[in-house]
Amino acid sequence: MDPRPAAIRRRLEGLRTLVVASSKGGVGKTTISVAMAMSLRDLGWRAGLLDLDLTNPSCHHLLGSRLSGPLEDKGLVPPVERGIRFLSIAQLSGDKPLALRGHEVDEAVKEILAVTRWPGVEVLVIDTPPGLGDEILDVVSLVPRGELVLVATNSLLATTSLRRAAEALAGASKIAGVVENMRRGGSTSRVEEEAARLGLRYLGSVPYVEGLDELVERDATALERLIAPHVAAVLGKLGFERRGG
């Protein structure tokens, strides 16, 4: 019998886990994931961030991580970077390309979740790769009480993808709601309409920011200044209020 599912439950016991997902690439899911971890930190919550995109991890770029390696202490202990306990496969691979077949992805996800400790973390944000592949299927089956946050943009392709993801994952995990990214204004959007049709909670929107990638490259605080405050409003709808003064 594989002992890792039980180990994963013990590792994540007591944590609230937000799983950020989309079945379509290019909707800014990683941006939302990193901004969520930053907002949680700024609201006074002890946040962790796990980048589970094994073949193309990119959270570290947006976080401004130095890719410090995890410590080994009864498992892997992710380093704290910019106030967030952070782990990415890029820390383990030296940011080298990692091509994995299906069963290898399944094994890697189970191993990472089973061996990683999150001391002090109250809320763990997991960024998953686009699609409905092994990573997201493993997470929804292995992470206890995981809350799915689906990300979409206001396009026909993205909202169609949102519907497919919601239908595929319904029943496998709790869907906390939908975040609309890169909204360009307007009174209503396809994302709101699709969320209503699917019976999902619309958690709010994050505005489109022209040249965001370039801004983040030049200024490590750009994501915190321009995106994180909007994500904080989304987190408020999930029950994460500001702590202390």
Given for the second form:
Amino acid sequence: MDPRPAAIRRRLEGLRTLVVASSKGGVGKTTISVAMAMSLRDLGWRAGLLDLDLTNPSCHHLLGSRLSGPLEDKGLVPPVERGIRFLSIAQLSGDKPLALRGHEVDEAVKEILAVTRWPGVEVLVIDTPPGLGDEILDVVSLVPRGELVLVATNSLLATTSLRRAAEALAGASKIAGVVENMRRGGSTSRVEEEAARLGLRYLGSVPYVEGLDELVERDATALERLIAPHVAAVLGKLGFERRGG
Amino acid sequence: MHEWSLAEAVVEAVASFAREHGSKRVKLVRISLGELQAVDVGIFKEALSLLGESVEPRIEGFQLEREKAVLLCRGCYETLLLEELSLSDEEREAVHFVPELLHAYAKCPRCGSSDLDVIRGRGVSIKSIEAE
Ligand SMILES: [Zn+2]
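To complete the pair, please output the form predicted together with its partner chain; the form predicted on its own was given just before.
Entire complex below, previous chain first.
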């Protein structure tokens, strides 16, 4: 018997957990995850960010993290970076490449969820690996009251896989809704139509920003300025209002 | 995994299992400790018996056995032991939290591959629960 599911429930009880996923890569899921954590922080919530993309972790680039190591105190305690309690496998691997098989991803993810403590954190944003394979669905089912946020772009391929994802997850976890990323002005939103057809909540859109990656690389505040405000509207729909103080 | 949080997980898992099965007392829990997680047995035992007292139903005894780590290299298909790998203290520390990090740090001393599969001795698992 594996003691970790019980540990995970205990670690995450009392937290709201937003699990950010997409059924295909390249839709900017990591951008949305990091911007959500920043935006929550700016709205006055104590936010955590967990990068569960083990083979290609990249939240730390967008966050402008120094990759300081987590502390050991009755488990792992992630460091606070730019006001966000942040854990990435890159902190433990020294950003070395980590090629894992499916069952190893599953093991490592369970381990990380079981050993990591999030003191003070009220809302945890989890960035998942691209795709919605069995390992990810397993993970999502381990997170108590996890709220799944699906990210999609306005292309046929993405909406097809969005439909697939919604079918795969039906009943497994609460699907909070769909965020449309990289929306170009004036276009009609196929994502919105598709979400309506699937009975999923459309949480809003984030505009396409030309050369965002380069902008972020040059200026660590670009994400906060350009993306986080749009994400704040999405968070509002999920019940995260601005708090005083 | 830290000993206390690990013990907490074991006790929590056993107690909820026992409750689900309507058990009134748990007499013995057998636990296997994989070498890769490098658990301090003394601290772990202490934590288990303390935490075991405080749950419902109470857990009366624990039996621990260590399990040596055995790895299979997928490069040359030879099996390896942990002491054959050269890991720094820092790397060992990271591996004890997440054993899969071996892939980032360890190489097979025979063929140089880092594609090592853990066959045995990965982590902590509950082998059996004696309850009534
Ligand atoms: Zn080899």
